[in-house]
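As structure tokens, one chain now follows by itself in the form predicted on its own.
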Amino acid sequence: MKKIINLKENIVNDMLNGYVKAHYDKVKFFEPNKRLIIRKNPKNVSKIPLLIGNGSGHEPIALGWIGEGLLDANVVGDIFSAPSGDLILEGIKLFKSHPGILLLISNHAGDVMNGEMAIELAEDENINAKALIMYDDIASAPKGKENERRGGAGTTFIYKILGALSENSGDLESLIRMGEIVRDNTRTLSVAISPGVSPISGKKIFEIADDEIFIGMGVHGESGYGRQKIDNSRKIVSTMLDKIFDDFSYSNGDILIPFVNGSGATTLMELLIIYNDLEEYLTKYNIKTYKPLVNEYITTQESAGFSISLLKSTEEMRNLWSQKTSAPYFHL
């Protein structure tokens, strides 16, 4: 394992010092829990925040995105790893004064666990905070199964859509309605090409062949599709899509907002290359694209490999997913 490290128990907190001080100006800690990164520039008490709790290793979700416009708060886990439900709660507890209150979580068994825990230990203390439960991984669960999927990169969409309807002061039930919406009009599929190495272990995250791919695994190495043989950027999009657009009614004059995600070793020059590829794909269909986003947001250390995610559009959702936001992490 070569990682430029300190202490391997220190990683997470060491990590997160780093990142407020270099980011003193957008973010800050919730003093004295150093796992609690929130705004520097709170929201408005009237105004509905989001918040996440997510495992370290994925950098830069879900801390580079807390901002205007994107998150307001983070609860930091260890590696790999979701916060406590206690955690969690101390995390809702500090936005108590506001109408309510959005805890996101992404369709992994810990998260959901924890943050359903959360949201009762809240609701416990007659505190209005609710969960949405975000997915789109479609090689996790075959469709007409959708609500077992995994949470994936296309939950991007959700954070960023749902920031930017929270600062216009949008209510808890319409982020709620929205964030549903939003979810079930995302699609991601995953490939992976290379594994990553766990910071605490030392081991290798997953086990691939020097020729192979794998399609469809998650960002931990849960399974997918399988194994195939590596093969050039069109044909490998080209697969890529022809299962989405199985799994997913897409029309001729749609809009689409696309998402090309390295998994943390992935150069730039090959999303570009394979954002190039996804475009020639839907311009067969006709399909039109907005504001796309392509670079490494969702990692699992130096994993190589990528995803696509389609969000498909109404003009509502790309009004609020233009809208500017302060994020450290988040470029359009």
Second form
2 protein chains.
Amino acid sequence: MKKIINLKENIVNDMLNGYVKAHYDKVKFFEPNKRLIIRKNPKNVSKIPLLIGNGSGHEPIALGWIGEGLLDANVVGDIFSAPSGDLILEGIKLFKSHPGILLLISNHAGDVMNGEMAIELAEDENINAKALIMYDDIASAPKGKENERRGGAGTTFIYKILGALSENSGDLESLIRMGEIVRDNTRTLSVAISPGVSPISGKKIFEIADDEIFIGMGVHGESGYGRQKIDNSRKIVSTMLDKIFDDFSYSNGDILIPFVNGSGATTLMELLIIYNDLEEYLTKYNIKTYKPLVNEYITTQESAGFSISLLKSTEEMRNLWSQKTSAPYFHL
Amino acid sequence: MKKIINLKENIVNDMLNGYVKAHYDKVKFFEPNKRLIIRKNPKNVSKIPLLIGNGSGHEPIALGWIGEGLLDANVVGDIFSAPSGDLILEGIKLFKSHPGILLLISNHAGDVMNGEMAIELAEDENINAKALIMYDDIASAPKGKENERRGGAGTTFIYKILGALSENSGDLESLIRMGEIVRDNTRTLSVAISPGVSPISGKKIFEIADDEIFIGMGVHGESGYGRQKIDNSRKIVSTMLDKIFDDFSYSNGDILIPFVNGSGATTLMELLIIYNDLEEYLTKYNIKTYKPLVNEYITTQESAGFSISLLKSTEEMRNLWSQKTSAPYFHL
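Given the form predicted on its own above, I would also like to look at the protein as it appears in the form predicted together with another copy of the chain.
Every component of the complex follows; first up is the chain already shown.
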């Protein structure tokens, strides 16, 4: 395994130490806990803080998104493992003097179980913490069963839009309401091209033939629509968008926010070519776009692949989307 | 070759179309030329514009760095090939009404030849254009022959600092003077870990054994110090910094700006671990750091590897380094 690391058992701690040192002006540990990373200069206690707990190995998400106009804290799990309920509770308790706390949970079994446990424990201590479950990956459950779908790259729209709204003094109820609307108007589909290597086991995360791609695979190799022969960008993008358009209704004049996410080893050159093909597809239907995100944000080590996420946006969402953030690794 | 592209001969144009569509609020083509990308809302004609011509395949550099406080234009060559002298001249002539124009040239044979030809042709037309040759890679020529060294990731310091200075109305002479000082105080060393694939030939860019790394290899596979067995991050970082410290003099109390650049497939997780080890090394010598850059900026397709660049900084450099920029893919 050709990874530049020190001891395997210290990967996450070494990474977090490097992160806090590199971005010392923006983030810090909630000392002495080295798995809770928080904003350095948080706003006053009237703000509703946004937290997320997630497994590491997918950087820059979520630690890179702590900052003004985005997340207030990240509870960091081991590689590809959700943090424990106790650790998430510790993150929630950090903000117990605030009028409310919102825990964002990407819909994966471990994250949901531990996150909901933490919320229950917080309620027992009379802390006003709520959870919002995020899902968007159309390959993981059929139309009509949206709430069984996995959280994919489209959860980014929720992070960013709620981050801006909470910075603008949105209360807990309005954050949850907006989060649900954004979620319900987001669709994501991904393609796996070649596997990354787990830094713990040293093994490939999934297997795929040299002339194949896998449409709809989840970020940890979970099942999706299935394998097919590799094709050119225009055809792959068109296949993916056909599936998304079958799943959700888009109309002439809609304004979408697109997100083309690279999963690790797919070059920016390719992501921009994919984006060009996406724009051509949308133009055929007279659908407009607004400030897309095109880069690597949610990775699985050095996997090659990408996802396309689309948010059917309102003017309020677009304003919140483009509001500035100081997060070290979010850049519109 | 598992790249998501359309026709090979259209790779660069498809990518540039995608880039200009994705960042329509910031950049545009200098129509009808589809290889000249410029800032959308340039400042008035009193500003000294900064241009660079470079081969593509290394994104986000340089197209991603066009914007307020960074570059004014990018003349885009084919994959791994410098743009022609004529094309660079066309870029220069775009700004002929300005009091001066600065062409930044990373020290690689083709870039220098074509860039200097363009400058000569511009002089023939009485345009006040000058070139600054940038070099920093200590593995490519010995101490004492600094001006024979290749341009590496440390050229980033020149781009960013001169971009800010020109935005602040610096004149051509002061830009060149500052560029030379920054260059003379910058050192870079890189490590290649595994090869990327050329999108044109479909072949690996270099060969390296499964248990080896190559210290000092250039971004196109050029020769450097040589191969050695892979080791842990702390030892590799320490070997690299020992070589940089042998080449240049650093003292107790110096404030360095570090840049850890990933070459494509090396994860942010690894880059942050490397940064942590770099900080530990510098701390031993009581050397301070200021706002480092840690991410993928100068890539060679999906190569794995990284470089460490260090700038021994003055207060003026630090102020210019941290000045805001609107470039789509530069984020401090």
